[in-house]
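Coming up is one lone chain in structure tokens, specifically the form predicted alone.
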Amino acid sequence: MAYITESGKKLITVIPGDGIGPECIESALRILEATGAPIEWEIRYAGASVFKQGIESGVPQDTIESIRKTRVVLKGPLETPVGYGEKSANVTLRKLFETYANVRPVREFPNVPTPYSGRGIDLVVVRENVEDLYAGIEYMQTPDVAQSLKIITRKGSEKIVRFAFELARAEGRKKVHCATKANIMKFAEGMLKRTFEEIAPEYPDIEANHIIVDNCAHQLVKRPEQFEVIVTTNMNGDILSDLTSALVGGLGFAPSANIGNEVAIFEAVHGSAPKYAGKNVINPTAVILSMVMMLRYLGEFEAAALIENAVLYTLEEGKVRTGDVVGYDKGAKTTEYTDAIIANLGKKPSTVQVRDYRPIQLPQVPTDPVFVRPQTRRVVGVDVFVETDLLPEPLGHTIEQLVAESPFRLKMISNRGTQVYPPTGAITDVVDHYRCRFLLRDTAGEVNDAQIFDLVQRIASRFRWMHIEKLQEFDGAMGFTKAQGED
């Protein structure tokens, strides 16, 4: 897993980052050096300075090569400056190395007052990290209608679900909640729910619960101590994990890891906060605890516990706290806080404990691109999306005339997901983006591509079209949803 240097130490890639990043990384590395842990590092760069060099990804080749070699990264926050680069360098790094699991632990910290102090919050959000809306596949369908594709795969769902259960075992946790919006997005979010329910019986030692994500957010505010591990999709996880960090003191105390089967990237959740850069006032705890997660990933459990105990002891003692906790006019300098943690190495807090950790068993999921192989499949129709300023009824009548001599019949037309033709009696507003659903007149038949091409040509003789979707059945089950109001 780790690259071993000639001196017998484990080599990591360190990316200082932008804004406050270098100060936080310097703090963490000073503490790491003080432990004597067998770790060496090489400095590489990404983010703002790289974008300004004209490298659009924000990640230069020598950084990529370093990560390929070391397989482990400790990273400061990266900035995507306005006017430079098109993609987030953070997201680019996660995707380049298939770090599919984003892990964000939150726990109550001594002497960090919040409305939840004394509740014993100690949970982990496990967020799928490369799929969902964050695939970034977007299109302008019409001049005023945008589309973003939500991609959820069976393979991606299995990897993140197995990871969540394995993390629970490694950390001695007994409950995993799967948070989805499967009640609305029955295929996409439902994919994670179904995968979770299929895999959960393989972990009989862990209680498995599904929860609707909005209820999960409600319960996190109402009674957060009921949760131990929450596994969820990418966007849900992004939102929930920021919520959970606010329960325990804010982003200054929020570490994270991006873990794949080949590479792991450890970073604070917070951003580059340029207005605080160079002022020696920032709280480096999130980066320090991200480094603690890195040490456990590398199997350096003793050094990890040494540092985490020193952080907790320093906070419990309460003599040295940063400005985000006590106010920037009287908070300790970043360097003073770092010095205090180094001085407290070897000490343990009396009011809180560090968990016993075991090595996590990363899930081994087959690499075959085809993860689900149905026994039967059939194309039963097609949805054609058109742009027009017509209202639903004249549009419907026109479309029916265009396909009168074709093998298809117009089943319905929807607008923003609601059936508007044939009329249902509902009162709906419409935009210039319609979905026209066609089924074969011969219900026992199967649609072929030539029929679809002919259908599209008929529609194109009168309307702009921008998108088609085949309506498929897999093993006799519909692979498409109905519009609101569709029978």
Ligand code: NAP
Second form
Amino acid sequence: MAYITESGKKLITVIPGDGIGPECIESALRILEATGAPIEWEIRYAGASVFKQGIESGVPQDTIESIRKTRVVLKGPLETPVGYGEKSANVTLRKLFETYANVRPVREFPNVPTPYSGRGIDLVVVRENVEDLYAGIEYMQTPDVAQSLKIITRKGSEKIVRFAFELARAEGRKKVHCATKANIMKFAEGMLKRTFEEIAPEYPDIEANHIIVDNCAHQLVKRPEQFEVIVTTNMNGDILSDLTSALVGGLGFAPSANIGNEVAIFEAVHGSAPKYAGKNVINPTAVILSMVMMLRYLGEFEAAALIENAVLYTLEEGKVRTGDVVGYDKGAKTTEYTDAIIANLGKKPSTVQVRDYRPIQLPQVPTDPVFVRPQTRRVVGVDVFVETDLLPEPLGHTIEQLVAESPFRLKMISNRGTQVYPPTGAITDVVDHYRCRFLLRDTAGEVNDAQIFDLVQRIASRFRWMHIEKLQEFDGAMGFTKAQGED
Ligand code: NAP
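Switching forms now, from the form predicted alone to the form predicted in complex with the named molecule, please provide the structure.
Okay, now the whole complex, with that chain kicking things off.
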């Protein structure tokens, strides 16, 4: 798994990052050095400094080469340009190396007071890390209407679900919740739910529960101690894991790992917090604990426990605490806090314990691009999306005339997912982006491409169209949803 140097040490890539990143990374590396763990590192760059050199991805080639070699990265936060232009260098790194599992543990820390102190919060959010809305496939459909594709695959779901169960086993946890919005997004979010329910019986030693994600957020605020592992889709996980970090003292205490079959990237959940950059006041714990996760991933369990115990001891002792815990007027410098942890290496806290960890068995999911093979499939119709300022009734009549001589009949027209033609009695606002659903008049037949091209030509003679979608059946099951109000 790891690259071994000539001196027999494990080599990692370190990316200091932007803003407070370099201070956090320096703190973590000083502690690592003090343990004498057999780790060497090479420093590489990504993020703002790289964007400024004109490298659009924010990740230069020598950083990519280093990661390809070492396969293990400790990384500071990278600033993301907001809005237009460059993509997030973070997302680029996660996707370049297919780190499909984002692992975000939170636990209650001694002497870090929160409204939840004393309840023993100790849970992990396992977030799918490459798919979902973060696939970044977006289009302006009309000047008024934006679309972002939410991609969830069976393969991606299987990998993340198996990973969550394996993680539970490696960490001696007994319960996994799967949090989805499958009640609304039956295909996309439902994919994770169905996969979870299929795979759970393979892990009879672990209790498996599905929970609707909004209730999960509610339950996390109300009774967070009921959760051990939460597996969820990318967007849900992004939000839930920020919520869970707040339960135990904020982003300064929230570590994370991005794990794939080939590469693992360890980083704090927090960003570059630019207002604190260079001030030597921030809390480096999140990066230190990310490094602890990295050490466990590398099989360095002893060094990991040594550092985690020293962090817990330092917090428990309470003599040296950072500004985010006690207020920036009273807080210790980042370097003082780091010195205290180094001085406490070898000591153990008395009120909390470091968990027993076993090496995680990364799930072996086949890499075949075709993951699900249906026995039968059939195209039963087409959705054509058009841009027009017509209202639904005149639009419906015009389209019906255009397709009168074709093999298709207009089944319905929807606007933002609600049927507006034929009218259903619904009172809805409309925008200039309509979905026109066509089915074959011959209900037993199958749509062919020539028919689709002819249909598009008919519609294009009168309307601007911007995309088409085949309506497919797989093994007899509808592979498309109905509009609100569609019979
Ligand atoms: P942020 O950098 O996480 O900071 C938000 C707030 O969290 C800070 O103002 C501070 O709270 C607190 N905080 C974060 N880290 C802390 C630490 N180590 N010690 C103490 N307090 C800490 O979020 P942001 O301001 O939204 O994002 C800034 C930049 O970071 C953006 O460019 C964003 O895209 C990027 N980012 C990168 C990553 C990553 O690299 N993985 C992740 C998230 C964001 P108070 O103000 O309450 O003191």
